[in-house]
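Below, in structure tokens: the form predicted alone, a single chain.
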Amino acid sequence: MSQNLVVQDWIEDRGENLSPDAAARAGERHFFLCLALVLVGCGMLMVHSASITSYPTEFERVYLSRHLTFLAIGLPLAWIVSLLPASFWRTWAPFFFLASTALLLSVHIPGLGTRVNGSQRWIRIGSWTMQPSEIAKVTLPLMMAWQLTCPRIRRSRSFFVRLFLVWPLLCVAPLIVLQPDLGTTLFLALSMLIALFLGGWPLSYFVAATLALIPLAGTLLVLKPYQWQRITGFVQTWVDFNQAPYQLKQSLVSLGSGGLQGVGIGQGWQKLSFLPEANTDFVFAVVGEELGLVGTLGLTLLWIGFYTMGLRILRHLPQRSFAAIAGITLLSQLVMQAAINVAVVTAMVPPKGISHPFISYGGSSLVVSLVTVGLILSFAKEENPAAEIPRDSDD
């Protein structure tokens, strides 16, 4: 109660007249935003530290300057996004999804798409590159939430209509698999399942979808032998460490050499050309070496607090409303990406190139992560969300 009074006094000092409940929610939104900014600050520090090479030059500062440039783009964009009401995002969700699908198509057009390390995932605009699959991480949940709250679909009891809800993933998944990027495809599939679960999709459908995806995933592994090599290498990490893939070896060595308190910011050795992708996919290993167990657990607790507070600011929304489905899906997706990155770095799952939100270097990922926070804040401010979707008898 005292916390609510403090928040209420602070709101009144700013000239806003809100009820105690609204004032408390405003305070929670500000705390959620503060946690996000702390993650952004940690990312700035680790991007600069992890970019140091064995032969320090002015070039290593380029990573930090570019990271700051993307922050300068992402922060104002996230602020603008947070000011727009949930009704705006519900109205425009199909158009944003179609636009992101068009961008995924353009990746495969000669002259527009850019191939890096054997993968064609980027669009180059002058000296800047953009990864459309990152944008799909926002537009797909919005599209799923739009479908699940569409009156015609909501009232339908047809099996085929409900099954047709997965069509957005069927549109974007082949385009991402062809890049090739199986990890992002599976990640988007998990995000879609979260949205369907929040929207009240019958549990029997989840079982059927899982059984259908198992042979599909096996087929993809056969078509792409290097994917199978990643799985066998991951198994070797736990069976015979000497036979483990080089990247996983260096990652675990980095984490182990940090001990309890780490060797200090900027003092790590493994990032000096020993640990591949030190400032992107494996930046968490650098955190472990330089900040030790204290740093890795601290970052993990920060993400737990971020997720917990995110759920709190969305708790007043009806379960089946557009804002609730989209907001919780985007929040869960962001935290799930961080968890998967940590699992890869610690050899808990097979290696996959997935960045750590806010902490890894990367333009598209950083901007999209910031926009995601803006969307969550936009949905959290919704005071009159749409009515809940009625629960079906066979859920």
Second form
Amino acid sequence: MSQNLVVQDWIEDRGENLSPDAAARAGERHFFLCLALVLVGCGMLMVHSASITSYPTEFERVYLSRHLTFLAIGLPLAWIVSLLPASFWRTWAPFFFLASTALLLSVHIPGLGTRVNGSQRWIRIGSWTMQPSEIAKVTLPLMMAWQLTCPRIRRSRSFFVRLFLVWPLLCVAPLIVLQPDLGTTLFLALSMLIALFLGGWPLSYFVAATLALIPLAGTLLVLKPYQWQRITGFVQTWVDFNQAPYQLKQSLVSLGSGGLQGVGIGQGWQKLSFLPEANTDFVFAVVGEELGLVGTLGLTLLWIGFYTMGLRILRHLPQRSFAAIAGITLLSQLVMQAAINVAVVTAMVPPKGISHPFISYGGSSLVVSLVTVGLILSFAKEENPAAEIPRDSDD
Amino acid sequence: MNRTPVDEPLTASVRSRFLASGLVLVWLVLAGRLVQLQWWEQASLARRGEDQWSFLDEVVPRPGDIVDRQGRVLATSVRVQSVYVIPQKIADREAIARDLGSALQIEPDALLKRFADHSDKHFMWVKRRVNDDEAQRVRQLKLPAGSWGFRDEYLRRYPQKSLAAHVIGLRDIDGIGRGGLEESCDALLRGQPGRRSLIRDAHGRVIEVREEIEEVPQAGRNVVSTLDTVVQLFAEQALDRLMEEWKPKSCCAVVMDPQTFEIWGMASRPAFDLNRTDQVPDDAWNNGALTVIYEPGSTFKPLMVAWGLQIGAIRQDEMFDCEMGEYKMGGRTLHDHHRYGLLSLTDVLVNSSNIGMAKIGERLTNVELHRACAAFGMGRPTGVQLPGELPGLLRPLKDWTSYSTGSIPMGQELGTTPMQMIAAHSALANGGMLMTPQLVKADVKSTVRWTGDSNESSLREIQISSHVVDESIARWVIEEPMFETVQRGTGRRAKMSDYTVFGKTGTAQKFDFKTGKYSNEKHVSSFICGAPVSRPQLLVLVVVDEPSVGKDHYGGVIAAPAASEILHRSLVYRHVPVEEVPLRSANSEVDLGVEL
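Next block, the form predicted together with its partner chain, ref. the form predicted alone:
Every chain and every other molecule in the complex is listed next, the one we just looked at coming first.
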């Protein structure tokens, strides 16, 4: 029956056979989907615009066509993902996690892994490359939700069992740190903490984890002052602009150049050569220059809307169920990734290689973001058993 | 589906709400930051952006032409292309050095070395002002874009070649006037460079030219010189012949209209071709008319006589006892080349008697002699619109001795430039007004005057004129002694059958600093003449430094024929009406023009 409902949701939207409550939720899901598609549309536009350089070559157009190709892969995949029930994901979560760990491992196997710009992040299959650390962004939260909803673990009051919950991160983190990709590692850690937070990890553990970070930062400061300087370089944009890292300076200049209304889509100067990584990690700065404050605040509103709508379509799920934990974690993670990206672009946090979901160019990232939306939709469609029982009796 | 009992439902919902509001708060902070960057700090950030991608490029203005008083072109500019490279962007230096070297006929090794020396630079000239063939060859090389280019420049051309080279001067490869009118009128000629705004990318490549804020270059203004190419040519030709005949170290000629003080011609030898300045002997750069300092000798005498008449120290009808050629003056004995007894004032000048002039000097005294020198403009530049004019040498009165009383009236003990001498004589010729000589036509930009600073306000718009002697006195000096000098005196070789000519010869022994005495071999021979006597239209001065052929280097012999030739041809050219010349029989007593 559940399967039937799902299919109907996608095919026809009459809601005739549904309860008013379910019909309302279907409407909300569609709105959520629309917001996601608007983001995808903005992404297409910006990837095309931000890929143009001052020295136009045929190669620039490749970015848009590749982006569209990944969209063509990602959208059906996300649709299929959304059709599958939450129980399927719960059953297979450990398997997916182990598979992604294996992929992360294979990055380091000579012949399979590909080195780009000094980082070993990609797997090459034919002419396609894949970034397994992006896949971990989906599999890790699923794994965490699986663990947290495992009855035996739930019932256990043992300190060690609870501490043991972090093992999935300990599996993947070294593999990603070695790539090296500290940004994604920290991001995955953050995502795991969200899952643990939602899953009911005692608050004292979070305090302890925070305290544990202080000596770690201190060690870094003493042992690798250069690294520390790189991390804190963004502070210079507030103190002495001229001494600030080049990329951040250019990012802020791009945003400022846009002003209120922007210079117009496709007309930015900064992206042509001054702003590095204009179509990937710093695409938001291009949005700022070309669409101005109107564009950046519009995108901000879009993300807030996406988040609140996402929470809304998940709110009926029982607290601490697999679907609730996984769904909210995935949603928060996606919105948080966008927020961190904006924070980096506006020099609020140290620069990290974090792309802007949907907007930045990047095949794996786009597919994974779409799959994340598919998963959220899949969980959202999960009927609340607590609410189902009285409704069933009504019928 | 896992259906565990909800053990802590309240905490769980608080937690998810806490997370949600935390994340929304983060977005609100980011929105605030965006407002700060794109609203508050928008102006300063946008300026930083503009600073890095736009820059101003200078557009070279076309320099003005220099034309003569009839509009004949003396200096003009043509547009040519120059080849530059951006050494930073050159990938394969050897290949480019080889290709460019063969296209532009430059030694590839030398070019390669220059590439290496400038490897971190954004700009390097390869060859400036290439001709059309070379430009075409470079284009055909199809060198990698972004590493080289052409830039338009102006090439200065002087169609008259060496004619008036010293007056015109040069415009150097960077478009800056060096010497002559090119330097003194640089502010007018150079024009105002324009600006255009270019947009470049982070690699320094120009990606767009912004037309809308372009500042149009102001082409330089044309300068109309008072020179007349034909008169100038007469002077040049006369000097060429003189150089050949007498082989002097240098010589120069100035042609001036005494009524307006406009210079019609000014030539100097040795000369050079303005278009080929790579092999000019050092001494050829000098404009003799402004830089040769010589003792004027007898050409100075009429000035002193005029001053003496002006202050009433002597009279026109006075007779001077010339002591039969030997006169003791203090501890010094003066000699005339011929023995004269009583001579009229006119004849003192016609025969150029040193003793007669010494007696006039005694009447004037040092004070008045010094005033006379100053009044006729000695010891200071005339102010002609050319750079590098020397002020001559006039010692202060306190340094003068009793010797000076005898020396100054015969044009010794002071140094003058040819320019000063012709200016002083022009004052006599126009009725007593000494003015600033002019080289630039007043109708172009009123009257411009050289002030000695080539950078700013180098041209002053004034012509100073000062009254030196009364018109009647000036007229008398011209009509009587100076006319007679040509009629029957030392300047007979300048006599013409169709114009009444006045003039004065000068032969000065050069002071030899080695021996501390006046040399018997080295002379400066000069002759100044003008016509017609009734209203002088033109004045010509020829000064010859160290003629080396023959023994007798008299001004009347060496300089007079050249000066007379220039004068005559110029008068005919200017269509000055032909006159009746009184056929006064030459005084048989007159010597051959021997004088000191």
